[in-house]
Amino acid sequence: MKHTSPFCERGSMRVIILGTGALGCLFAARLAPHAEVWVLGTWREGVAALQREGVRVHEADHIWRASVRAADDPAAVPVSDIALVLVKSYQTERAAAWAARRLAPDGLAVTLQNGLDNGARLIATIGEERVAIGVTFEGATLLGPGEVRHAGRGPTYIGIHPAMASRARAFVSLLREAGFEVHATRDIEGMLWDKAVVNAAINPLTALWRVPNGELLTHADRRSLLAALARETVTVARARGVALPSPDPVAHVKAVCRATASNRSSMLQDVERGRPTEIDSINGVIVAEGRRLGVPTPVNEVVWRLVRGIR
C-alpha cells in the first residue's frame, strides 16, 4: 500500500532531529511549537532528560522550556517528513541509516552539521533527491543533558535543487515560523566553504587554547593564527572554483568571533568532555583537498594534527 506523507495527512510537519547536542536541543525547542518534533539520539542521559523535562534554553536575558518527544531507538519514532541531521560528523553514517528508516517516501533529510563531507555521506545512503545540504551560523553551548545556552544568533542556509525544491522550501518556511533567519540558495557549496573558513579558523584554536570564541581576538598571536587558517582555507576553496560570499573572509571570521564571543565552540566542548572531535571533517578535509589541488595548507595541517593528538 502506498504511504501518504504525514505532512499531507495532518497539514503540519513531523520532524525528527537526529542529535541530542547543543544545536539539536536548540532547533528542537524552537521548532516544537510549530511542528511535531521528535529527538532521536544515542546519548541515554540526554534522551532521558528530554523525555522527562523537555529542552531548557538559556537566552541572554531569560530561560525557557519546550516539550519534545525523544527516543534512542528509531523503531520508536513514527514515519516523518523531515530528518534534521545534527549529529557529530563521525556519526553521520549511523544517522543516515536511521533517517532512511524513518523518513516518508517523499521525506527529506537536511544536514546542518559542521564539516564538508556530510552531504555526500547522506546522499550515499538516502539518495540525492531526498537530501538537502545546509549551513547554520547559530551558536549554542550544551550545559547538560537537555539544557542549552543560545550563545549567538546567525543565519541558516538551505540548498535547493529541482528534485526536492518544494519540500525544502516548506522546511525553510517552518524554520522561519520558528524564529530562525533562513535563506534558500542554489549555491550551497559557496555557503559550505564560507562556514568551513569560520570553522577551520575558530574551532581548533578554541579547542587547543580552551577559550570561548571571543578570546581569539584578545592577543596578536591568536589573531595571526586565526587569519592564517582562514586565508589557507580560502585559497583551497578558490582553487576548487568556489565563489565565497564574504568579500573579506578574515574580517568575516573576526566578526563571527565577536558575535559569538561567549560561545564555547563545539570542538572545545568535545575536548572538554573527552569526546572525539570533528577535526577530520573540518581541517582534515581542507588539508586533503589542498593536497589534491596542489595548494599548501601547513597551518591547517599543524592544527589538524595537534587536535588529533589531544588525549
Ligand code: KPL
Contents of the next structure:
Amino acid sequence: MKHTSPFCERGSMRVIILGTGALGCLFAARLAPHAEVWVLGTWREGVAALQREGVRVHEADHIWRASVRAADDPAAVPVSDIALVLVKSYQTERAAAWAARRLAPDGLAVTLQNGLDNGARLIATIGEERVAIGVTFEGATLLGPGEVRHAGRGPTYIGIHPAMASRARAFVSLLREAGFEVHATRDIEGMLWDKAVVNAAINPLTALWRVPNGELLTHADRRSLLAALARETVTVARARGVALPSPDPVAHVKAVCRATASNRSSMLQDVERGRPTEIDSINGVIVAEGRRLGVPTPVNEVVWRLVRGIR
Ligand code: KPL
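Given the form predicted on its own above, I would also like to look at the protein as it appears in the form predicted together with the named molecule.
Below, the chain from earlier opens the complete complex, with every other chain and molecule after it.
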C-alpha cells in the first residue's frame, strides 16, 4: 500500500464485502476481528439481519457470531481499501459500479465468484490495476438471513500481477490472519479453469436433476454426462493455453462429488429458490470460448440452454 492509503492512516484495513449470501457472510465473519468490515448488498432481509445480530456461523461442532457493519446503499459505506466481490455472477455489473464508487484510488477489488468472466467485467468498470481475480474452494451454505453453515474448508487463490502486487499481498496476509488458507499466484487462469471444470459439470446437472452432488455418481447416464462436460471444458481450457493443475480433471470432478456428496450445488439452490443462475458465466462462457477457438462444445451448449430455459 502507498503511504497515502487510508489503510496505513487508520492502521487497519477497511474491507467492503459485496454480497450477503453464504460466502459473503462467511468471509465477513472471519475478517471482522481483523479489519473494519462492511457488508453491502441489495437483499433487505439479509442486510437487516446483519445490522441487528451480525453473522451467525455454524461450524461442524459449534456456532459462533461476529458483529459486522451492513448497508444496502453504497453511499452509507466509507471509502475502503478492499472490495471483496461475492455476489452472484449475474449481479457483477452492479457490484462493479458500487465498488468503483467506494474504493480508495489505490484500493483493490477482489473477485472470488464462481464463473469465468467476472474479472473481465470488473476490470471494464474499475480498471486492471485495481482488480485481483481469485478462486475459493471454501464451502458455505446460507441457512437464512445472516446465517451460514461453513460446509467445508478449502484453499483460496489470489492472482497477483505487478501493477497491484503489494496491495494484493497485504490482502492475502489479512485473509491468513483471519484463518483462511490462501495462496498468492501468478497463474490464476489455471485455478479459475480448474474450478470451472468442476462447476460446469456439477452445477447444471444437479440443477436439472434436482439432486445433491453425490447423486451424480450413482447412475451410469449421470456419470457419463458429468465426464463429457468435464472433458469438453478441459479441451477448451487447453486450446486457450491454460495449464490445468489437476492431472486427471474427470477424476477430480468425481472426487469433488464424493467430498461434497450431501451439498446442494449453488445452481440447484438458485433454481429451487426461483432465482437466476450463474449458467452464463460458467457453461455459457465455455461455449463462447469453444466457438472462438474452434472447439466443439455440444454437451455444454445443451445444458446451458436447458438451464437457461428453466422458469
Ligand atoms: O462450487 C460448487 C457450487 O455449488 O457452486 C460445488 C463445488 C459444485 C459444490 O457444491
